[in-house]
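Only one chain is included here, represented as structure tokens and corresponding to the form predicted on its own.
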Amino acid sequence: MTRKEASSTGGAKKQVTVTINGKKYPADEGEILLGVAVREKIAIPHLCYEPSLDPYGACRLCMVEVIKDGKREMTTSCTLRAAEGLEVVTDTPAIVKYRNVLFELYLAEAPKSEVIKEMAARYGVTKTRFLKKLDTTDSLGNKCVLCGLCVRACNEIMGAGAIGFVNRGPYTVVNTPYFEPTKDCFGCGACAKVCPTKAVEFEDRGSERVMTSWSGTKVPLARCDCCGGYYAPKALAISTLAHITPSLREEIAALCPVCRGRRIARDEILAGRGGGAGSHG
């Protein structure tokens, strides 16, 4: 749990001290160690860590060595929780060797990912001994490392379940069921937002959002009654508006965010001048 998460629940977390590379840092008890490192600007490479999702150590890049009772044990820092006296080291010879092999594997798995190339280069890995996996039909552009963040965001955050893992073993990919367009997709773009390698792509074409990475799934866009522009997936816009309390007036709800803001501002000005515009809700 991060400090933000703790404050949102209204409970103050117990403060502890952790040691990273010989230096002591404050943390909340139970806080994810990788989160502490990110906050303190300590470089630990990672791909599958996303603060809005529970960590599960899929990419294995964030390995550290925990020192306890004179012994050392390797573990993922995204699943390691802060506790009083916790001591870790991030760049031991064993960690560096393990990490470099992983980078080589990822360079082979996602040969077109500039993110992987740049990250690996920062740690001295610029080439791979493994056979590169190039697929000209790959809808993710040979950039996917199968971290699963897009699948988890679609399922756990959005509750859509529009995408998942397809096939098994070396043939595993992420896509829609049977590689067909799906009606379950909201077109929200959460999958693209959490993707660490920028593999997920979509684009707005006229009245539709085309999820090019997901079998060309097409999602209708909402149109603004004022400017006429298409501004968001229609189903998502309707769902969002339904959760606003107090609800917006119908003529306000039918506008894009920009026009809606202008209309509300205008109504407020008119109401202030005694124009009788009334409440904007």
The other form holds:
Amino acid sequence: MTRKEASSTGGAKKQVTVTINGKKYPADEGEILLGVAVREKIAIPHLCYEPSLDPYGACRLCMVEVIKDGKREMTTSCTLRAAEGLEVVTDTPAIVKYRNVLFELYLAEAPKSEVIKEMAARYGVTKTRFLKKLDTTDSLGNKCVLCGLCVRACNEIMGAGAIGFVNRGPYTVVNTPYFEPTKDCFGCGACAKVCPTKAVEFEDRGSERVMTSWSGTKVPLARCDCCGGYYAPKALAISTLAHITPSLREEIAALCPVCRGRRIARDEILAGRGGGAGSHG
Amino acid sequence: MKIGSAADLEAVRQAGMQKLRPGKPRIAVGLATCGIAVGGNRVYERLREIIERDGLDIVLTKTGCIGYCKEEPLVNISIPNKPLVILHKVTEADVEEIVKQVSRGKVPADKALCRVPSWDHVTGCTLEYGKGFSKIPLYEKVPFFKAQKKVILRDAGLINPEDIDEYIAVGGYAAALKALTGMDPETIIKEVENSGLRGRGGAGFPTGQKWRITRDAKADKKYILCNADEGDPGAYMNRNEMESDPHMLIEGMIIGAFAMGAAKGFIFIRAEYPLAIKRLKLAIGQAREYGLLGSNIFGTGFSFDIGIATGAGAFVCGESTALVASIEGRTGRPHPRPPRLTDIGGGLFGYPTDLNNVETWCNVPVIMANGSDWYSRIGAEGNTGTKVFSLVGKVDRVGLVEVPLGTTLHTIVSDIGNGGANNKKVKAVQTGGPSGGCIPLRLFETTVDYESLNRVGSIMGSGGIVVMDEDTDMVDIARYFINFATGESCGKCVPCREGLKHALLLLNRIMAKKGTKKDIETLALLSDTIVATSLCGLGQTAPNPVLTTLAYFREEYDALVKP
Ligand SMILES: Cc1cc2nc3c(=O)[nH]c(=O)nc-3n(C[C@H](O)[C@H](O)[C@H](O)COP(=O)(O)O)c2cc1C
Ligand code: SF4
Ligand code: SF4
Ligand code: FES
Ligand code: FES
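If the one shown is the form predicted on its own, what is the structure of the form predicted together with the partner chain?
Entire complex below, previous chain first.
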């Protein structure tokens, strides 16, 4: 069994009751506690959690205290699994004290991120005592907090592995290998989609998508035969077609989604007039 | 030839004894990395030249290191029926005279450090060398050795680490034979549990318990690992253990593999230890040749082999989950536990895995040979056995010292180490490497055991003891370790990656006399935060040097800042 299987919610799961801040909530056994809190609208700040990915535990904001045998232990709720009788509390004085320091560290690390500023302000932290990191050459606009979501989405969900962590310690950044344009990138934009601080940028320029954050990686776009517009990265346009019936595939292969819709609708109408499909018996 | 029985082992033992005591003079040069670094190889080469030139009937060989770094290069001489004599600070210039004396059945007395009439190899073999040379001090009278107890370094500096026969001669592999042919896995694990042995990699987790958890995990395959990543600045115990006596590690792993039901083990060793890697490879090859590794060991049907995985110099790869990631070919970044290595899905390639430190494994053969009762009488309650420490820094007698757990810092630093170098006053020691803390002189009655060191804010760690004297700037020491930890942080979690960086910036500011009292408060709060919220042991312990210097040497910080 892999780590992922252990965490999968598939199959009939035993129901358990967990206690958060003194109130009882139902949960699947083994469910991630942070997930339960999110569902129940209990505010626990978090940056590196994504339900479809393996627990990661890097941002350290989601700390809760587990109460067990009268003792309390601080731990990250995104790596904590629901079990019968599990009891946690959020926002204890210790958590608040340490979390505020973490927010200050984030304000210094990603001084240009509005998301971080808003999140920290929600918890009363508006200033940082630490030296702000401002790097004019940063391709992530001084917004990245190294939560790793883009890297994991690219790797684990897309299977592309186009980006990764470069260097280590405080010099860690996310980018392509050797800061060179990479052929492994699909240009899907999953990285930008999952980024909690909106740090990842790309733009479509004519026939190309330019991944500005990823060393200027360029991805060719597919052009629609019908309207002439560029609509999606070529590689993705081709791989999506694999899921469509072969006869239809040929017909719509070179069309953008809008023109595809029109073409299919037109075909339907034509077919209907021919008296084939529409039997309103 | 394969060793399949007690009789086979005995035959090899006798052949090995012929090498150790060839019936003629034998000169052995200490050639661990330390000895080589100070010219041991040149001494060896010169000896070879002269012995060849004069056609003398003297055996020349190499050995590991007995740990007295200050006195290197060390050469030992055994003349039939005379005590073994250890010569110190030997240079090429001394060689001519040494050979002259030895060929007359004598030793150069002015070069002699001590004599060893008999030596207990702890694995059921006491070598009686002989009597004589009464003017040379006895080994146990030498202040550096007096308070030591050699259990792990039982053979280091005495046998040739590149020859399995010599290891077998002093009782090696008899423990493995006994365990595999005379004990069942349950009994072996019970013995390890009863011995009280705790992990020597730093955290002190009970070894028997870890073995039992691994054994009990329900999986069709298991792995065992040896952690030889030793990355603490100032720590080199494991290096010497592997360079001087690699077979004790291999034997320990064979016994462990049998007890836990593993068919394959790996030694994860840092690439910066080329000589240790070379000797381990050689030792593994020799063990395979004798059938001590491979299939059907001692005809029991049990099969086990060891591979070597080298690390590319990242301190964090000593952390268990990062270590496994590194062996699997992934980036060495820790992940949250559970799953632990012993869990299904958490270990190497997803299989339950036991990880132990080099020195932990090296304890296993002596426990099997002498029994848990014998072992648990060494050391202190709850902290049994001995531990090897590297005593370095501003101490007079630099070296590797092995003492029973529960020995006081005072004994180690003053009695064995003879206090500060160049007659300076000792001010503090730092134990446990970058994860440890600084302990001031007034607490030197602290006993060195896992709990006592924790109580004063430090840790045992893997066994580095760095001595600081009156001239040492404690704020600078804190900065040194924070700088180290910052560079070694894997960069995954924010308290460690960003927090340590800002701790370093604050320390730099304070050192540059530009800091304020407020900066000290910020530094303290930041350190607490890093300890409380980091993902892995590196971050969780990295601020200890700051926290302890703040607790014990606050005045040094205050003197540097504006009010
Ligand atoms: C950052 C870090 C570095 C470590 N480095 C080492 C090391 O070099 N050698 C070692 O044996 N254990 C090291 N450890 C401890 C190991 O994670 C593990 O606890 C140990 O190898 C277990 O073996 P033991 O039970 O025999 O002590 C390190 C831990 C951390 C957090
Ligand atoms: S770019 Fe965004 S998603 Fe990627 S590591 Fe940085 S903050 Fe996380
Ligand atoms: S504590 Fe440091 S070394 Fe450990 S995971 Fe966090 S960043 Fe990496
Ligand atoms: S969400 Fe838990 S550590 Fe980031
Ligand atoms: S002299 Fe060999 S370890 Fe120090």
